[in-house]
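Only one chain is included here, represented as C-alpha cells and corresponding to the form predicted alone.
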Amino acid sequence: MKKNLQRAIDFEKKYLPRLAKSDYPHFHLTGEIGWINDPNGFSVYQGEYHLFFQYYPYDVKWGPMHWGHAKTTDFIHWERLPCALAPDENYDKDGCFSGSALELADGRQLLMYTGVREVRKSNGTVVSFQTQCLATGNGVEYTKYEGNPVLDEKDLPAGGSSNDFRDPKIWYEDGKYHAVVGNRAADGSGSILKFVSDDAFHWSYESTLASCHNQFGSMWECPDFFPLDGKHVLLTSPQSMTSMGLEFHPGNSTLCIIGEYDREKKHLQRENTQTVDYGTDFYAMQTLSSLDGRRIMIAWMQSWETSGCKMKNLPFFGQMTLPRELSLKNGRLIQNPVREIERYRTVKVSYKNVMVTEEVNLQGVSGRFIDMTVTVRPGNPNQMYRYFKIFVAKDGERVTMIRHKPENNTIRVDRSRSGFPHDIVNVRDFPINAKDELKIRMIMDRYSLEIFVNDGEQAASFVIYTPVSADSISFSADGCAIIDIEKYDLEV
C-alpha cells in the first residue's frame, strides 16, 4: 500500500471517532474527522450502496483531496470504511478529485476519478493538469490502474481545457461503458463531454453532450446524466453563476437540464432548466439507480461561499444531504426524502384546522430531530393572509424562520440567528407554485434543515449551528391562516 494512503488509514484508526456519537448528525453522513466536500462513487456494489467523498482527514479545511468511504443498506445508517484513495502518484500528486464508481462483470469495483498534477512555471504561475484515472478494488481496498491516466489533454475536442477537465460519471448501457466529464470549452464556459469504452479501461471521445455558451455560469462541475420518466436529465454544478431572478442565485450553483437525448448526435436537446436546490447549502449532487429501480440523489450539504464558517471545537466539517428520490412532473424535477426515513419515525403529533392570526405554540410540536409537514390554507376564502411564518430551532436568542409571502408566491428562509459566528449568506428567497394550499415538509437533524415544498416541487437545504437545546417551534400569520400539522420525532 502506498505511503500516503497508509498514513490516512492509520490516522483514521487512531482518531475515529473523536466525538461522542451524540455530537454528530443522527442521519446525515459526515467524514467524522477532517474536511469533506463532493460525494463521489455513489453506486451499488454487491448488493449494498457505497458512497465515497472528497476528503482531507488532517484538518477541517480543504487540502490535498483523498477519497473517504462509507456504505449503507438503507441510505440512513452508514458504515464507515477505510480511506480509499490518496494522492500518491505523479498524475494525481496534488489531489484525487471527484468521480464515480460501478461494479464490473468480474466482481471488482471500478473507481473513475480526476487526478490533479500542478506545475509551477518559470513566471511563478501554477498550471493544473487534470486527467481521468481508474482504480479497482473489492469494496474496501483499491489499487490504481497501471495504465493511468486513461483520459488526458490529447482526448479533448478542439478548444477544450486540460486545466478544467474533471469529475467523471461512469455507467454501463447497451453493452458499452459511458462517461460524462466536465470541461471548459473554447468560449471559456462549461461543457459536458461524453466518452465511451468497450472495456471500461480504454476510452475515446464521443461527443459534446451539452454546452453552456456562457448562459449558466462558467465551468460546469460534477455532471450526472440519466434517464428519468421518459426524458433524460443532466445535473451539473456551475461555477460563477450570475443571478437570474429568484431561480438561479449567484456564485457556485446547481443546474438541472431536462430534455430528449439525440442518440445519433449523442447530444441532449434542452427542453427545461431549473435550479436543483434553492437553499444556501447544496452542491455537487450525484445519483444512482437503486436496487428497486428508484433514482436516488445525494449532495454536499454545504457551499463554497459559506465553507469558511465553522463550528468551533468540532473535528469534522461538511455533511451530505439526506438522500432523495427523484421523479419528473410537468417538466420539473421532483425531489422527496428517501422513503426509508419513515421507518425511523416515532411519537406522532398531529393537528387539524388550527387558526393562526398571531404567534402560536402547540403542545407536542417541538424538537430538532424531526420530520414535520405543515399544510397552510387561507383562513378567509375571500382574503389571503399577507404572510405565514414557521419558526424552528428556536430559543430566547436564536431562531430560523421560514416565511411564505403569497403576494409574490415566494418562500424566504432566514437563518441570520441560527448560530453562525460570521455574517455570511443567511437569507434566501425562492419561487413556488402555491394557490389555495401550500405544503411544507421539514426534516431537521443536528446541524441541518431540509425543506420540501408541495410534495417535492422545490427543495432547499440549509446548515444551521444553533444548539440542539433550541428546539421550540411556533407559527404566526399576518392575516388569518388555517394549518394542519403532522410531526414525527426521528430516532436513528
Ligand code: FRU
Second form
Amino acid sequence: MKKNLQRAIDFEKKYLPRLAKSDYPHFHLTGEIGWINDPNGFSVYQGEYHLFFQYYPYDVKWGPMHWGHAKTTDFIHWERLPCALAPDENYDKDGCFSGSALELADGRQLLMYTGVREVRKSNGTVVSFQTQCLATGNGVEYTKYEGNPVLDEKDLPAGGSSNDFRDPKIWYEDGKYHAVVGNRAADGSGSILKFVSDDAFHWSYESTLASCHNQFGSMWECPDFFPLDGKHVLLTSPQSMTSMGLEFHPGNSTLCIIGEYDREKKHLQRENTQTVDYGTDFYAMQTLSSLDGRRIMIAWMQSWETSGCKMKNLPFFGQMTLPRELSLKNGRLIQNPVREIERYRTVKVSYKNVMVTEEVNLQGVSGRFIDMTVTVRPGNPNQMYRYFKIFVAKDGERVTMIRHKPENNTIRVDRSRSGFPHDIVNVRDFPINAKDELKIRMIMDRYSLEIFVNDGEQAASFVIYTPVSADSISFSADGCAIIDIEKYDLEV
Ligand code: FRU
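Structure of the form predicted together with the ligand, given the form predicted alone:
Zooming out: every chain and molecule, the one shown earlier first.
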C-alpha cells in the first residue's frame, strides 16, 4: 500500500476509537475526524449501500482530498470503513476529487474519481489539471488502475477546459458504461459532458448533455443524471450563481433540470428547472438506485461559503444530509426522508385542532432528536392568519424559527439566534404552494434541521449548532391558526 493511504488508515485506527460519541449527530454521517465535503461513490455493492466522501483526515479544514468510506444497509446506521483513496500518484498528487462507484460484472467495485495535479507556472500562478481516474477494489481496499488517467484533455470537445473537468458519475445501461462529467466550456460556464465505454476502462466522449450558457451560475460541479417517473433528471451544483427571485440563492447553489432525454442526440431537452434544496446548507448531491428501486439522494449538508465558520472543539467538520427518496410530481422534484427513518420513531405525541394565537407550548412537544409534522390551517376560513411560526431548539437564549407568510406564500427559516458564533447567512425565504393547508415536517438531529414542505414539494436543510439542552418547541400565530401535530422522538 502506498505511503499516503497507509498514513491515513493508521491515523484513523489511532483516533476513531477514542472519540466521545456525545459529540456526534445520531443519524447523520460525519467523517468523525477531520473534514468532509461531497458525497462520492454512493452506490450498491454486494447488497449493501456504500458511501465515500471527500475527506481530509488530519484537520477540520479542506486539504489534499482523500476518499473516506462507510457503508449502510438502512441509510441510517453507518459502518465506518478504512480510507479508500489518498493522493499518491503524479496524476492525483494534489487530490482525489469527487466521483462515483459501481459494481462490475466480475464482482469488483469500480471507483471513478477526478485526479488533480497542480503545476506552478513561472509567474507564480498555480494551474490545476483535472483528469478522470479509476480504482478497483473489494469493498474495503482499492488499487488505482495502471492505465490512469482514463479521460484527459485529449478527450474534451473543442473549447472544454482541462482545468475544470471533474466529478464523474458512472452508471451501466443497455450493455454499456456511461459517465457524466462537469466541465467548463469555451463561454466560461459549465457544461455536462457524456462519455461511454464498453468495458468501464476505455472511455470516449459521446455528447454534451447540457450546457449552462452562463444562465445558471458558472462552472457546474457534481453532475448526476438518471431516469425518474418517466422523465430524465440532471442534478448539478453550480458555482457563482446569482439569485433568481426566491428560487435560486446566490453563491454555490443547486440545480435540478427535468426534461426528455433525446437518445439520438444524447442531449437533455430541458423542460423545468428548480433549486434542489432551499436551505442554507446543501451541496454536491448524489443519488443511487436502491435494491428496491427507489432513487435515493444524499448531499453535503454544508455551504462552501460558511465552511470557514466552525464550532471550536469539535473534532470533525461537515456532515451529510439524511438520505431522501426522490420522485416527480407536476413537473417538480419531490423529496422525502428515506422511509427507514420511521423505524427509529419511539414515543409519539399528537394533537388535533389546536387553536394557536399567541405563543403556546404543548405538553410533550419538545425534543432535539425528532421527526415532527405540523399541519396548519387558518382558524377562520375567511380570514387567513398573517404569520404562523414554529420555534424549535429553544431555550431562554437560543431559538430557530420557521415562519409561514401566506401573503406571498413563503416560508422563512431564521437561525440567527441558534447559537452560531458567526455573522453569516442565517435566513432563507423560499416559495411554497400551500393552499388550504400547509404541512411542515421537521427532522432534527444534534446539529441540523431538515424541513420537508407538503410531502416533499420543497426541502430545506440547515446546520444549527444549538446545544441539545435547548429542546423547547412552541407555536404562535399573528391571527388565528389551527394545527395538528404528530411528533416522534427518534432513537438511533
Ligand atoms: C464540490 C467540489 C467538487 C470537487 C470537490 C473537491 O464541492 O468542489 O467539484 O471535486 O468539491 O473537494
